[in-house]
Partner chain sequence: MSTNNIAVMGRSQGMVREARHLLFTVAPGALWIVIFLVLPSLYLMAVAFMSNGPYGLPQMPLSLNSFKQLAGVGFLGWSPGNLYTLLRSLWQTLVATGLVVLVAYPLAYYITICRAKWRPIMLLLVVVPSWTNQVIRTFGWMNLLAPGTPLSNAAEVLGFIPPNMGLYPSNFAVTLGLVYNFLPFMVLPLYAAFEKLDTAQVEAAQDLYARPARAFWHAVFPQTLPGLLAGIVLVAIPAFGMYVIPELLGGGKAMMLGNLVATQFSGGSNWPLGAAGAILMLIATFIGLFAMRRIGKRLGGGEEVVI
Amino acid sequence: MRKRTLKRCLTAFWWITLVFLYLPLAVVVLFSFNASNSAASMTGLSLRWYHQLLGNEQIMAAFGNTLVLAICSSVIALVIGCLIGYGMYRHRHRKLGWLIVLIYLPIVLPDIVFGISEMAFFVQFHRLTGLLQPGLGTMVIAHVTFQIPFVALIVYSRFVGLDPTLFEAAKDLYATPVKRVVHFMLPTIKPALISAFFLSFTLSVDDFVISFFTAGPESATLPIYIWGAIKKGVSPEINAIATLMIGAVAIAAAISLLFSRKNQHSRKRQS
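For the form predicted on its own, pop in the coordinates of just this one chain.
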């Protein structure tokens, strides 16, 4: 009887938590289809705000900057993070506690501290060299710096799950280093790479603080645009932008989770 009561309480707590987390998002999505000009009252359903977005040059420019920033930073972070993850695996038997701390530091460091430090660095670097003026380029570099640890840890965890004898078997079959990478390593860690890319993409699209401190006047992203527009009050147009961002992040997160589970299943088969 006690187990049944406890199970019911835990189930109720689970559903309450889900409602608490996702009800605000559901409200934003619902009011994005509001036919009224006010975001406080619902008078009917309409797609007018989504059509209006397509004609807003500022929003479309911010949307383009968001995509360019997310894709470029994710690709760069994927390459560098993959190399770091493999290096961590190759030297896992050494005492590399300091390296682990450096990898985790951008993850646990508050965004505002990270953003201010990035801004101070770019300002001083531009003052001394005339390069890296605040803009989309500095934003890409800043995003890469906090995306790399996530990619490195995902790739490292995939390599750790592999049978070490597979690497020796590839050598015994006279595979050159290039062939081992192309025909063995990349196909084996492919789910981890795809998962890491979409996770990086999600983090980039969702980021505001670091983007805000490293952006230039012509490189506003959707989160920065929303922050500036919301000062005038929440409008159905802002709700529509937020809904599109929720959908994009949800799709990227779902794809990342899908390949992460595929990665776990492949590990179980090998074990």
The other form holds:
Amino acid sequence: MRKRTLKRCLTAFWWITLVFLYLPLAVVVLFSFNASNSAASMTGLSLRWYHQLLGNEQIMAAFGNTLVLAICSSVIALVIGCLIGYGMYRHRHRKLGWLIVLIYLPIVLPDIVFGISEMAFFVQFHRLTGLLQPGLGTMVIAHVTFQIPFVALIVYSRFVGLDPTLFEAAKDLYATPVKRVVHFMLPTIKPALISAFFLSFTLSVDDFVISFFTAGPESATLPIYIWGAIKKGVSPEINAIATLMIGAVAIAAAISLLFSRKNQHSRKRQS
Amino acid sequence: MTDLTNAVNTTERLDREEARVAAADAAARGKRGASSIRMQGLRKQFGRDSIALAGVDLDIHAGEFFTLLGPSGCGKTTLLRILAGLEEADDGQLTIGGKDVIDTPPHQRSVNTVFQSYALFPHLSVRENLAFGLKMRGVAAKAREAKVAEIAQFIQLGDLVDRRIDQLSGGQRQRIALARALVCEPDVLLLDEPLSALDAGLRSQLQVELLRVQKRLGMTFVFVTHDQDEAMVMSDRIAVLDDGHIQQVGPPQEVYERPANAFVARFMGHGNLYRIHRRDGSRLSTEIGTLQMDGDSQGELVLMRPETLDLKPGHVEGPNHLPGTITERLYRGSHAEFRIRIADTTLQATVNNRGRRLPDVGDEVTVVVAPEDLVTLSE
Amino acid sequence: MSTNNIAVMGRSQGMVREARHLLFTVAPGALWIVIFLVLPSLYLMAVAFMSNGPYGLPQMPLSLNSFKQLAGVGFLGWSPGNLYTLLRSLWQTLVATGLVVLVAYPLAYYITICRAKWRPIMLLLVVVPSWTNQVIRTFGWMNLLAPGTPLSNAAEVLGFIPPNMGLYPSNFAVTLGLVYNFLPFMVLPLYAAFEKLDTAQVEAAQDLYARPARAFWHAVFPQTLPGLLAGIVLVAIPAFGMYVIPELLGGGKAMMLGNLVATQFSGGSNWPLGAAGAILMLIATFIGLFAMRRIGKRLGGGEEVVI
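What would the structure be for the form predicted in complex with its partner chain, rather than the form predicted on its own?
Below: every chain and molecule of the assembly, starting with the one above.
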């Protein structure tokens, strides 16, 4: 009896929390269709902010920057992180404590310390050598730095989950070192590579603080543009960009749900 | 009338089938060259003080089913891995089919392995697993398909070829692993405890199947196991290893009936080992009593195999007659095992159940052993 | 003798090959992190010990002025502003972490008692908002808490805030934003802990202790402690260094350490002072990690606690 009351209370609590979690996002989406300029009241539905969005060159440039930054940094991080993940696996019997510390460093360092360290470094480096002017290049470098650990850990855990004799079987079956990589290792860790790429991409699009401090005047991304617009006084277009970004996340969530469903099914069939 | 024709037809069909199989086998044997293996002074050490192989000399003949037998940690798997090229020997020579391969990497050796965990590639289908070695060797797609089909028929995989790896049972995986190694037509096939993960029934069925495959192909098989029964059923010859040393090499019968030393004797399941106190020509006085042998002997231990012993009721005097009392009886249907107290030690005896009355616990019996069944050996 | 030498040579050749392999795979990533994160951080630490030059850039000679300034000593004597900011950061972190625990604990438990097929979806629902950009999420709260919105009006009617002020900017809005931001980071490790819960122990405790509260305290709570600690690390450390939320929801009177540090760099006013603040943040981070590790080890959950 008491158990059932408890469960009912928890169910109510669950729904309240869900409202708490989604209300701010819902408000943004709702106001993006607002016909009036005011942030406080809805006067009717319209798509005018979306039309303005398309005409706004700054926003389009920021959108392009966001994409270029996310894709470039994810690709570089995938290559470097994949190598490091494999190295960690292959040499896991050695004492690699220093490497683990190094890999966790970007994860545990507070964003703001991360961002200003890079900024201070890039500014001084540029003053001394004339290279690495703050802009998309420095942003890619900074993003790769925080993406590497995640890629490395995902790839490493995939390798650890494999039967180690598979590597020997590949050697035994006449695969040269290059063929082992192409025909055995890469296909085997493909799911891990895909999820590592998507995680890197998401981390890059989600990041604001580190981008903010490493960006140059020409390389504003969408989050930086939104930040600037908020600081200057809210323009209703922000709701429209934000809604589009929320939509992208919703699609990503749906895909990840489908993936986990599929995995569950195949696992069930296995057992 | 019809019955007769049917019967004739059936036998004819069987004959034809047999002839076809024999022809296929001959063709297969012709293509697969069996190779001999020669090892000299192979040495391997892990870390500072863990010696896996302490100088192994061994010859394996072409077309032989050869077994490396020993307890875990004896070095048998290390030896197999050196043959495969997966481990580098610190020192020593290795030739396969007359060619020196000590510095040849595994992917350049015409040697294939069936791994204990099977090591089937999870990202590939059964068919792709079977074709993997051929593909890596650069065999064209058409030829690959033909060979995979051929091996699938040979091992009788049936429709398993079209399954995914995660849809296979343990026994099926084992057979795919075997087929994947065989399809490459290696000079030597290495098998690392390939049956140890299977349950007893499936295991004995696959033992027979494996043996049949080896005989039909005439390929050199090197088999690693810690199970002496399995080793005896399958092998042409056995090498018993302990502590990085080869203790004895020989056909199963020799290793079982004439163990070279106490380790081999105990590992083959013999417990009746007794210390010899004094020798008087062919008369031995031992801790279990006085025993008469045929001719001279060497070594400080005498072995009495349980199944060579006879039990007579009561205490009877005679040469090689040892009086004792039964302390334990295990009835096993076809035979019974007895533990008998003699002098200050115990002895095990196995008696076939031929319908006569089997003695009971507490009965006084006399153990009789023929002089030619006694084996002497050293520690 | 000679064969022995050959063997040693063979082995050392293998070792050289292995070392080269290690270098080839690990070096690019390790060097990347060293050059683009370790060196910059070390440089930042060095900046803290330099003096402030024109345009806020650091210059020689070395001095401890930046730390004095952080403690509030300026040209006009001592002022408590920076100290308040520090204390506020600590206080906000404590309150937000506590609130997150209070919300996440029942939530994680509720997910574990739901049917297995719903659990992945429920977890996803909790996590998805954190996939959206932090700035957007915070912007959503600005919309909700601004003057004239239903929430602000309700608070006004109930007398919590003076008329026409709105719920933001305020310390309350910052706390709310922090709780919102970090809730998923606490739910996930707690859920993992609840899922591993040994139900036999719980049932034994229910037999031993009549009251459910005691059964919970003796059987359930200790088993979820490693997850709870992991969650606290994941929430408290980034919360202490938070920049976006206090900047947008807080206004001038709700600044946290992150804002103090950022201002010194973005306004170009005083790098050494900002670097000194960053060092403080690093110290807090490593103390937090170290403390959790120690407590975690004593609880037996050792390694998994630190992520």
